[in-house]
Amino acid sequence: MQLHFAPLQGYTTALYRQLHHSMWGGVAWYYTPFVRIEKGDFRRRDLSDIAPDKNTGTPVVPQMLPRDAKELQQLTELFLSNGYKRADINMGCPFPPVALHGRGSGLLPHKEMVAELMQATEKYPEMEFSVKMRLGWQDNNEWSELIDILNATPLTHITLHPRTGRQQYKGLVDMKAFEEFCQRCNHKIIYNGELNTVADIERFTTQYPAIKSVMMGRGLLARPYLSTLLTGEHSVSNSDIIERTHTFHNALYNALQATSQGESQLLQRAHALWEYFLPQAPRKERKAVVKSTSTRQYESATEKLFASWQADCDNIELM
């Protein structure tokens, strides 16, 4: 099973990707948070995140968020100028500020626009394109109007999250629609959606043995060590996982400290990490971390959390 790391804005930064790759490994490709055009130009933070010197040694695919063929061409040329040979087209972002402006999953009801985007990719034979998408924006059958267009486009793969954009991350994934999509799609398919543990992936692969790749986002942010376990290191002990996770956290925190302007910004960025990170950690100690009001409190609380977790490591289900 090949594992791909989904992008999440504000979380899977170049810094995070490099640290995860060096400390855990097991990921075939890391996708950058989407790069978009805003007020006719590229956003500075996007340019910084895809800069080659910040992504050296990490298998990275930049993701674009185009609204039309012109934007796709601009973004493709940006990626090529930075040395990338792969690009992922985001047709799945569910957030209303994006989708309601005709980007992400907001593209899916517009067959003509999708056709223009796919046609524009053929102008760049030197770039390998893939698509990340949902079943539709509002209707879980919107994909069926697009599948012939997608099948006719040279793509390395399609990543499908079987929900609608309107659902965002609520409700159940629609596996019946996923199966119908698989039957009609000619491309390699990567599955994305509600994979959070090793057991989740093992159940999926048992049910869908023909699918050889999955994409995880929130699940890997919560349990960054899963990529190591999925490569075959099932025999690694809970104690070792916790120790390595502690080291990983401290490396992230030290890097944030080196790039933050003052205590307030550092604390804000450190707290943001815990929105997804280690929900399975000891509840009382985790609450102390997220409620800390100074970096001194934060550092003390995280040390107590990992010490408590390590002390009870034999009674914890981590996978």
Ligand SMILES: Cc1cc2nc3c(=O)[nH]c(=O)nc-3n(C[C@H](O)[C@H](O)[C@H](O)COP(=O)(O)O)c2cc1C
Contents of the next structure:
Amino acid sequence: MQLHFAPLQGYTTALYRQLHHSMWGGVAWYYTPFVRIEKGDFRRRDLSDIAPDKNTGTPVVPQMLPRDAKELQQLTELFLSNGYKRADINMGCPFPPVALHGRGSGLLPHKEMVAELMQATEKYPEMEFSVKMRLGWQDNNEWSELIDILNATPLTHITLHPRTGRQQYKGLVDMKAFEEFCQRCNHKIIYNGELNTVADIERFTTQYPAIKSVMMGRGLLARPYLSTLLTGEHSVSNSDIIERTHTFHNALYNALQATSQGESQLLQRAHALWEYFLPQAPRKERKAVVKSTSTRQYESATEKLFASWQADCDNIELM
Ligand SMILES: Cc1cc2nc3c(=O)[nH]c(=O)nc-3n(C[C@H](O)[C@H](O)[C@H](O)COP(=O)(O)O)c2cc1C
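Mind sharing the form predicted in complex with the named molecule? What's above is the form predicted on its own.
Up next: the whole complex, starting with the chain shown before.
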């Protein structure tokens, strides 16, 4: 089973991807949060996130959010000039300001726009393209109008998150539609959505043995060590996982410290880390981290959390 780390805007930054890769391993590919064109130009933070010197040694696929063939060309050329040989096309973003302007999942009701984009990929035989998509924007059947176009395009794979854009990240994933999609899609398929624990992955692989790759997003932010456990070191102890998670946190925090301007920015960025991180950590101690009002308080609260977690390590379920 091959594991892919989903792109998560605001979370899976170049720094995060590099630290995760060096400390945990087990991820075949990390996808960058989408790179887009705004007012005709690239965004500075996107350029910095895909810069080769920030991604050395990490298996990274940059992701683009094009609206039409012209944007796809600009973005492909940007990726090529940064040395990338793979590019992922976002046809799944559900965020209304994106989708209502015909990007992300907003492309899915427009067969002619998808055809235009797929045709544009063929101008770049030196680039391998993949698509990350949902079932549709409004309707869970919109994909069926697109499948012939997608099948006719040379893609390395399609990652499917079986929800509609309108659903955002809520509601059930539609496994029946996923199965129909698998039957009609000629490309390799990567499944994405609500795989959060080892048990979730085991259930999925038992039910869908033909699907050899999955993509995890929020589940890996919550339990960053899962990639190690899933793809190799099954026998690692709870105590070791907690110690390594502590080191991982401190490395992230130190890197934030080195790049933040002032205490309030550092605290804000450190708190953002915890939006998805370690929901299974001791409750009282986690609350103290999230509610800390100074970096000193934050640092002492995180030390307490890891100490208390470690003290209880034989009685907890981490997977
Ligand atoms: C905060 C946040 C940011 C995201 N940013 C992106 C993005 O830049 N590109 C993308 O294709 N998907 C993005 N996604 C969707 C995830 O990649 C993934 O498809 C989704 O979270 C479902 O997978 P999961 O249940 O494993 O988290 C984002 C999701 C969240 C919650």
